[in-house]
Each structure stands twice: as structure tokens, then as C-alpha cells.
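Read the single chain below, which is given as C-alpha cells and is the form predicted on its own.
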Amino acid sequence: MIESVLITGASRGLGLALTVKFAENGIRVFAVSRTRRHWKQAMSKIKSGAAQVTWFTCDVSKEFQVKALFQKILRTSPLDLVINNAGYGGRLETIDKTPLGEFERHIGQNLCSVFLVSKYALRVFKKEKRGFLINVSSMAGTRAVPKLAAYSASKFAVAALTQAAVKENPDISFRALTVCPGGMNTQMRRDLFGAEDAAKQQTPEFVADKIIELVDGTFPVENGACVVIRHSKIWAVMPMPGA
């Protein structure tokens, strides 16, 4: 039974939708964002579950900050579920025009962040001999998108981390899934493709509902699977390859 969840990238988009839904279901939420910039607007969207949410600032691409975050949380509560949702969309550009610094930013914010939060989550889960980890990738992490090569590459790697986590921990009650949403009506989508395109996409609230179904077992899938949520439905479930 899930009683507490840590969510990164919690102040906007899918992270905020998850924060609202878990909190209003009575689950304690540790909501993490890089800055406080969107907190006021985010908190205005949380109604009956506001008391369930504790906010933290953390740059999850920095190990010393992630380590301190887990220390703070664990002083007050155990952790049942960790959702790596924070990410960076960047801009549209071909590989030959992508600066190395921009590529490295994708790796840092979309991959190293997942690695670091997973690393410290797994230390908790191993000690407790149980836990649930969800790493949010993207449809772009299942097939490459032109002019989003850096983003796609970083998101492809998220599934590998998830699968390795499952294979390394067969002796505890541990589950991990990669969730790959298709286009969502979020600020990241608007920044990349414009408001008209974003308005045609699935809502982050719908994707959050599907993730909750994966967590509570309403939609059961094999451990280590990659779940694609596209066109407002669970589009595909790709089982984890064997050893």
C-alpha cells in the first residue's frame, strides 16, 4: 500500500497533476522542484489534499542536493514510491547544429537526475526491502524524434536504468516501471511546438490517472516494463528484455 511518494518536477505539468491526485487521495506527497517559481500557482490547484503536500527545492542533477533531499525526507517519513518526472525539453535543432553544452544539459537534467534520484531511492528500498520506482521517459524515448536528438537520446537511456534497477534487486519486494507519455498539453510542448499543437495533445491529468492505475495495480503490468501512454490511452506495454 502506498502511503508516501516523492515526485520530482512537481510544480508544473505532469508532476503537478500527479501531486494533486495523490494528495487528494490522502497520500503524503514530497513535491520537489528546482526553484520555488511556480509554487504559488501549483498550490492553488491543490484543494482538499493541500495538507498532504510538503514542498522542497532541489536541483536533481546535483548529487549533494539529492543526498540532502533524501536525508530531510527520511527524518520525517518512510518512502514507498519515487517518481522521477523532472526533465528538460530544450529546443528544436538538428544534430549538426546542437552545441555540446546543450547535449550535456539534456544528459544532466533528463538522465543524470534520474540516475541520482534512483540511486538514493534504491538505498532506501534495499534497507526497507520494498519500494516502487517510476521513471518518466517519453514517446521520444521509444523512437527518435528529428530535431530532438539530444532529448530522445537522454530519454532512451531512462528505460535502461529502470531495467537495470529491477535486474539488480531480485531479492526484495521492488518494482520499477518506465512510463513513456506521448505528446501532452504542457508548457514544454508549447515551448517546442506552439500552443495550437499543444492543445491537441492529451492532458497531463489523464496521464497522471494512468500512472496511478499502474501504481495501484488497476492496470497490471510486468515488473520492469515500459508503458506507452498515447492518444489518451495506454498505447503499448513493452516487457523488460531477459538477461
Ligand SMILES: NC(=O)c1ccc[n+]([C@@H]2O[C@H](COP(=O)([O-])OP(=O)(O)OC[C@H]3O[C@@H](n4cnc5c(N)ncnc54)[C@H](OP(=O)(O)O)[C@@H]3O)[C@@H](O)[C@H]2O)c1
Given for the second form:
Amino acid sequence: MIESVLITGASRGLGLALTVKFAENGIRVFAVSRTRRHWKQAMSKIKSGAAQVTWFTCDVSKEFQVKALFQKILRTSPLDLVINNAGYGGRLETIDKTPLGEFERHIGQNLCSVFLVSKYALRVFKKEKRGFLINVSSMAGTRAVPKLAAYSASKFAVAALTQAAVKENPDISFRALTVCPGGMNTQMRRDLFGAEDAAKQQTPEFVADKIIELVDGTFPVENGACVVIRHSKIWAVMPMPGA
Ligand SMILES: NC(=O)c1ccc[n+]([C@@H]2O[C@H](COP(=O)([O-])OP(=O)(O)OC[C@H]3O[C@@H](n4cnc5c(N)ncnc54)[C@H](OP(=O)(O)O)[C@@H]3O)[C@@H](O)[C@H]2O)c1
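Would you generate the structure of this protein in the form predicted in complex with the ligand, following the form predicted on its own above?
Full assembly next; the chain just shown is listed first.
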């Protein structure tokens, strides 16, 4: 049973939709964002269960900040579920025009962040002998998208971390899934493709509902699977390849 969840990238988009829904279900939420910039607006979206939410700033691509975050949270509560949702979309650019620094930023923000949060989450889960990890990748993490090579490459690797986490922990009650949303109507999509395009995409609230179904078992999938949520439905479930 899930009583507490850590959600990264909680101040906007999918992370905020998850925060609102978990809080409304009476689950304690540790809501993390890089800055405080969107907290006021985010809090105004939480109609009930606001007391369930504790906000933290943490740049999840920085190990010392992630380590301190876990220390602070664990002083007050155990942790049942961790959702690696924070991400960076960057801008549309072909490989030949992408500066190395921009490529490295994607790896740092979309991959090192998932590695770091998983690292400290797994220390907790191993100790408790139980836990649930959700890593948010993207449709672009299942097939490459032109002009999003750096983003795609960073997101492909997220599934590898999920699978390795499952394979390394067969002796505890541990589950991990990769979730690959298609386009969602969030700021990231607006920044990349414009407001008109974003308005045609699935809502982050719909994707949050599907993630909750994966967590509570309403939509059962095998441990380590990659779940594609696209065009407002669960589009595909790709099982984890064996040894
Ligand atoms: N939107 C789409 O169409 C789409 C499609 C497929 C997959 N995804 C993935 O879904 C996830 C959520 O995307 P979204 O569209 O909801 O994003 P978004 O609207 O851009 O929101 C990003 C959130 O992540 C936080 N964040 C970014 N970098 C961070 C860091 N280093 N440390 C801590 N927090 C950080 C931001 O906080 P600050 O504002 O304080 O920086 C913000 O709360 C991402 O992993 C994204 O790649 C999105």
C-alpha cells in the first residue's frame, strides 16, 4: 500500500497533475522542483489535501542536493513510491548543429537525474525491503524523433535504469516501471512545438490517472515493463527483456 510518494518536477505539467491526484487521495506527497517559481500557482491547483504536500527545492541533476533531499524527507517519513518525472526538453536542433554543452545538458537533466534519485531511493527500498519506482521517459525514448536527438538519446537510456533496478533487486518486494508519454499539453510541449500544437495533445491529468492505475494495480503490468501512454490511452506495454 502506498502512503507516501516523492515526485520530481512537481511544480508544473505532469508532476503537478500527479501531486494534485495523490494529495487528493490522502497520500503524503514530497513535491520537488528545481526552483520555487511555480509553487504559488501549483498550490492553487490543489483543492483538497494541500496539507499532504511538502515542497522542496532540489536540482535533481546534482548529487549533493539529491542526497540532502533524501536525508530531509527520511527524517519525517518512510518512502513507498518515487516518481522520476523532472525533465528538460531543450530546443529543436539537428545533430550536426547541436553544441556538446546542450547534449550534455540533456544527459544531466534527463538521465543523471534519474540515476541519482534512483540511487538514493534504492538505498531506502533495500533497507525497507520494499518500494516502487516510476521513471518517466517519453515516446521519444522508444523511437528517435528528428531534431530531438539529444532528448531522445537521454530518454532511451531511462528504460535501461528501470530494467537494471528490477534485475538487481529480485529478493525484495520492489517494482519499477518506465512510463513513456506521447505529447502532453504542458509548458515543455509549448516551448518545443508552440501553443497550438500543445493544445491538441493529451492532458497531463489523463497521463497522471493512468500512472496511478499502474501503481495501484488497476492496470496490471509486469515488473520492469515500459508503458506507452499516447493519444489518451495506454498505447503499448513492452515487457522487460529477460537475462
Ligand atoms: N510534455 C510532453 O509532451 C512530454 C512528452 C513525453 C514525455 N514528457 C516527459 O514528462 C516529464 C514531465 O514533463 P512536463 O511536460 O510536465 O514538464 P514541464 O511542464 O516542463 O515541467 C518540468 C518540471 O520539472 C522541474 N524540473 C526541471 N528540471 C529539474 C531539475 N533539474 N531538478 C528538479 N526539478 C526539475 C521543473 O521545475 P522548475 O520549473 O523549478 O525548473 C518543473 O516542475 C518529463 O520527464 C518530460 O520529459 C513530456
